[in-house]
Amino acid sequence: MGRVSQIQVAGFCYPPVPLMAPAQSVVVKGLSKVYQVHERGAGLTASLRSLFHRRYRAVQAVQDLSFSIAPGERVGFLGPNGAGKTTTLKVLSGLLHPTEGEVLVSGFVPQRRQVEFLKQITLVMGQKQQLLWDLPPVETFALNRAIYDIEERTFKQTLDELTTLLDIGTIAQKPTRQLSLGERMKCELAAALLHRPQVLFLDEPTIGLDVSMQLTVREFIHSYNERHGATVILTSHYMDDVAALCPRVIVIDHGRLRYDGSLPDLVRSVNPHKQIALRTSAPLDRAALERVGAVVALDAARAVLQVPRAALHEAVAHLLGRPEVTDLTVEDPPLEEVMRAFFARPTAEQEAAP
């Protein structure tokens, strides 16, 4: 790394900032975030008491979190509700200050909110919106062009590209309040990407969307990543989003890092089996199937078996030889089941505890 500069603003001493292009798009070292939460009981007496004496409780949202992400990577950021995912994204985008630790995004310290930093990133939250409610999205697009000081020619070129990719040519002319949830989400993405950011923080971007619209949004995110080499950090409770977009996943729980690596390796470490789904022209005998593998589901026209990976070829060959079998597919266990089993595992700290 080249020369670095130490930055001090309003009494806070920030970590060194590289003066040359960073080798990593996102660097997080020992990040912790603690909230002071006001607690108050129910009733008038408790309300009056809280005016003079407030009780606060420290809530550790993120604890000693470290990871790095290379430019152009697509990374799934996973964890149960309350794990600290959104808090981490807000720290990375500069909306929150970390309690401890160092954070660099594209070589910038996020909480300084420098103009050049803001032009490098975007944060899309599926439950928040930036579109002007009573005006058509094109008005928000024009506003963002002014905010980000985008040159007119570049703005038109980028908007044309986003309009084509997202198919928003006509809907962007309607008042936002008249758009469906899926149409609004597509316009939200367009508004967030007009300045061509190189780092995308996506927090539940497909929440509430139907299956068809989820697929459209996934394809768009993948296309944008390929076209512009942008780094993508995605949080989602829809595992299909993660499986389709993210070769690598970072998993946190109770604010701590639980896993950082490839998604297939995570699946294999939690469940070293494959599932064989069968379509049949006649019912199969359960006892005969149990000699091949564990029966997950069975009815008159369908069966699902769980088979160790080492025995997969033998099991498939045997099942294909059955005349009742009309169709056979091999797949990994559902990611939802894998993640549920993963979070049910004790952590290293829990295993070490007496």
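We call the rigid core whatever largest set of C-alpha positions still superposes within 1.5 Å between the two forms. Since the structure is predicted, the reported quantities are computational estimates derived from the model, not experimental observations. Numbering follows the first chain given and starts at 1. Compared with the form predicted in complex with the partner chain:
Once both forms are overlaid on the rigid core, the distance between the two CA positions of A315 between these two forms is 2 angstroms or more. Residue displacement note: T280 has its CA displaced by at least 2 Å between these two forms (rigid core superposed). Relative to the larger rigid part, the smaller one turns by 16 degrees between these two forms, according to C-alpha superpositions.
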Given for the second form:
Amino acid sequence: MGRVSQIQVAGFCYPPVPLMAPAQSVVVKGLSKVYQVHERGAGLTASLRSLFHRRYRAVQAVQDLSFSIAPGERVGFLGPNGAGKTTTLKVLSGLLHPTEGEVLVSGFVPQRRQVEFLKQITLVMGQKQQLLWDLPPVETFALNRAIYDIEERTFKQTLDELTTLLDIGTIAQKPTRQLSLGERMKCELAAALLHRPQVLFLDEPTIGLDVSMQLTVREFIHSYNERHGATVILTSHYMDDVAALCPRVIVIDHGRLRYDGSLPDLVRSVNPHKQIALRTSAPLDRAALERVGAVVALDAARAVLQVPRAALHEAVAHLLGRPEVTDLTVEDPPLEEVMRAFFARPTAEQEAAP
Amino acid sequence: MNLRSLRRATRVLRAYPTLLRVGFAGVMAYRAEMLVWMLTTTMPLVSLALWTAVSSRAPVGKFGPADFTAYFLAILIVRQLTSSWLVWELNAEIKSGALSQRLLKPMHPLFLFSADNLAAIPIRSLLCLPLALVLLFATGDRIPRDPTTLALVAVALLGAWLLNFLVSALIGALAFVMESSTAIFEVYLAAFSIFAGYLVPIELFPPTLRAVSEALPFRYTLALPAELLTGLLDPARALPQLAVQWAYVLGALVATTLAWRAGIRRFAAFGG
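Having seen the form predicted alone, could you give me the form predicted in complex with the partner chain?
Let us now look at the entire complex, which starts with that chain.
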């Protein structure tokens, strides 16, 4: 019941771990989550009215979501604020009960919150910490060792590894409240990974961090994934995080699945063009350029063209043959713009509606 | 008890010393706040001053000034050792969503909260020590010395601590379903100050009110150990009362477990 391959005998659950490593790390079938939200207007009258008559509104946070993720995959959840990304992560980690649908993580039903399940996962929330505020992070580490029942030798080994990778040797000894946001996030990650979870849910792990710290966190997550073969599911507002870490993205919008596949494919489908930026020694002729592609910008020393991907080769060869061109770079349009364009598109459902 | 709960129990026992140690480190970090928090529990001293003044001319019932002093000092000591502030903590953590982090751990949050509470007992005892000395030397020879009575005091104290903690957890868990559970706790505290013997010794109640207070749970969270400690309650009469106390503990345990199970289902993990 709790697990796919589990024998239930008179209240015993045996074996404590699934018989075989499940073929899928995460399986979600037709997941829906509806919140009941208490509604109340502003002002005294509204307050009094709500005392006697409460109005509730059902908010559909996630609707008929289905996907599966193989062990060791790195997947990014993309979507605007309120799209249902965090709700999905909370259902996957067992914090929320789904309203409808089936969810399996590492072969367990998350909302049953079995000990063996909780030992296999971790949820890092960039905006919510687990470190004890007035004590050094090492105390949180010790607490987690006890709670997760980690053997002393394994604990030391893991802590050494995390301390080296994250470079937190000295900062873990200082009270948490004296640490910078970046230092705190590194210690949060260490605290969250001491029990060597096989599935990592990361909700905005780089929020508020500067660029170099973002890079550190990103590289660390990547190396943890490679060393331990752990599945990583990540939400982030920083598209660079997702682009650098996740070969696969799942796009959720208004609680529905909009896209599931590779990021480059998504970019291609939204924007089938590439940008060619040129530096020139003499101004180029606009009419000549327009025969190659759409001119985005043109001045005395610079030109930017948009070219269909299919025509890229030919265009580059042609442009490089021009003596005025001193430098040429081919780039994708910024991801943020691609996503904005994507979310501005009507969904299939909206298109079908009359 | 099946194998799984046995495994769980040994896991909790193995972890508990560390939980207590880290909890104690936390208490030391918050020691100033802790002290102020403890000083808010001075109501028994007010009662003490009032009642010793009233009884200075003629005793009230069988209580003279020394009896009142002994009783309210014992009440203060028991309150310091057994009270719980879990309602406020839970209320805040449920509303802010901070409880999420605890729910992700492979151990029931109440074990973690209980260790935090117990870890504060050394520093609370420190404040009780001078009170206990006064109780011992200034109010006549009334503290029981025989090991049986002392053992009964210990059992009554443990029962009182558990009952307070579980009731706190139960009322705190109401925050899963309502906007704030602290208002309910205020109502509980109002009944507590009367029926637990917090303001007036239950000995002085008229018989009907006394019977009522013996049927309600409040007295078993406070007056029972205090009366045993000051020799007001005969150890032989204490046994059936201890049985009632532990029955309440068991009832509270079942109710709290069920309320948590239902509450967690509804927990919306607010706040991002």
